[in-house]
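As a starting point, one isolated chain is supplied in structure tokens, in the form predicted alone.
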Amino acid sequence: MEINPDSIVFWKWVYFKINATLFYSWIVMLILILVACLATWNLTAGYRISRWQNILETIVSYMRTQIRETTQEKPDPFLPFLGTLFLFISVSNFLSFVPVYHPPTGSVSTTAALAICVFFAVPVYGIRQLGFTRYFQHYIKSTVFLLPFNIIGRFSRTLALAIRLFGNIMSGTMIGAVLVSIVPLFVPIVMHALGLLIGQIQAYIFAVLAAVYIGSAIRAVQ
């Protein structure tokens, strides 16, 4: 049975804890610190490029040409936000393969923060690009009796983002634990190895439906 990294306390003071889900959270971020440090420490503009920059420039390269096709607008305002919920994810996705990791994204804690993050960023985005006035058109754009609904559907939106992710991470790393325990060993690695492709895909999936959602309320009143 797979443990829940929110039940595993390395420290604990009070009211005030910490888990296997915000402990593996910061060294997911650590990770990503150090290696974009790296990538970004000798940037040059020439034809001879270190493999570190030719890494980064082909990631976000990949990412500008996602965000663009997603949300059909220009992709560099869009790029910090979802570049990093899509590395976040898929470096906490990846890194299951080590014995004494728990991916924070098997937490529901964990994956409520990143969808509440995309939810308050739709507005965010939608009003930098449109205007207070013209954002909140599209929430009453038919009728003003569609208002309430409307507010229903961001957050069910919102619900839908946490629990897709919670519950393919979980059910991923469950179905490994109990190979684990009944079959022989190859079983387990091919599946672990299927295991980390599905991870990366759940990366990618939620960050192109934060994208839409971001471009879904942009172009509502355009």
Contents of the next structure:
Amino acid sequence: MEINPDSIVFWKWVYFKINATLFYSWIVMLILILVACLATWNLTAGYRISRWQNILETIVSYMRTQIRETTQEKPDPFLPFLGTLFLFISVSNFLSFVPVYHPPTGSVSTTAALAICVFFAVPVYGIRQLGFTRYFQHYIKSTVFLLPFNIIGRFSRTLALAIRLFGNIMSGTMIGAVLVSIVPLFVPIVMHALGLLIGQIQAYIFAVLAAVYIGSAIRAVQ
Amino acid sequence: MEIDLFTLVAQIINFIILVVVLKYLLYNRITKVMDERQERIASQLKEAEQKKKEAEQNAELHQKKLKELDSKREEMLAKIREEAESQRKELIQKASDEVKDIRDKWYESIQREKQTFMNNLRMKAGKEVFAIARRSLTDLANADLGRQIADVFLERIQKLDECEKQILKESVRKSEYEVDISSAFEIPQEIRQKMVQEIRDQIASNVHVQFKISSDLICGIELVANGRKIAWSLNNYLHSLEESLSSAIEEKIKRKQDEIQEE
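To test you: the structure above is the form predicted alone. What is the structure of the form predicted together with its partner chain?
The complete assembly is shown below, putting the previous chain first.
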């Protein structure tokens, strides 16, 4: 029983390889880009809009509201990063009901990659918003002795982000696989449904936590 | 749980690419459209607000104008009513004046007609009175009365003064001594002779006297020579009486007319 999509390798050449994680990531990306293209094909500022545009506008406006509430800032600079985080994780998890599909978020490489992106995004937004000096003042707030603890905090929460998402998705897949082997009928369906719900919750948690970290960084010395 | 480094890096790159692509394909476009719509709604709301305000102002203005018009109309109506009233009064006054005028004229003409009628009646009555008098006197003019009248006439000839006698003589001479004596009655023969004698004594001896009967002379007798005449007749008295009566009546009529005019 293979539960790590990294180990399912479709193609390999020297150091390069295409495994299930990358393949399904691309599929998710393709779906997202296609939907975005379709929805934005006939964008209009009028009052009669297409269903796709309506769905996307609802999602986007909801994301903006969430970001505004979390960061207490104007949401537009953070929207592409945080929105894409949410959409990518959400769609990745949502597609897990497809039989041969392996969610990329079930691979610790993917969740670590996303966590690293958040890890670097926080100082980037912080510096862009506050300036280099004012941002790094946050690390020696109260006293200089807190600097190592702050740095450790940054690393540990990034690690926690990665492991939390990976653990939840991987466990969902694993529970599904275990239950199929024990009780093949009905019960796995319920667990799958639960897995879908957990996947959406995790996507929300990941994006909101990223927003919280960015928000705390740009409000650091205010 | 192991991290595949190549997958990690590839996923980081994947994610960054996805962020960039979605930023341009999705977020920018969607937010732009949403902002545009919001702006449009806001501007439309603002416009609507402004239009509402304008409409309110217009409504207020119209209300005001309507009120003004109403009050003006009331004013005009009152004025017209007043004018109509005054005109009505004037017309009534005029009509009543005209009626009074016509009535006065009519009254005057009635009065005048009445007066004329009364005058005519008076004149006619006067004339009737004289006609009756004349007829009765004519009826009375019998022989005895004729004798007496002839006597009076004789006496008159006898009592002619010199001047009258001369004029009469002249007339007789011009008429070639032809003298006519007219009377309303038959003069008795003896009186005739007496009268001829008297005329021959007083005027001319060779006078030729001719006697005539004339009904025009009421109880009268006259002597005519070449247009010159000596007469005695009741007609003369009656004439003078008639004249004085008619003058008295006319005076009374005149006085009455003056009174009417004064009224």
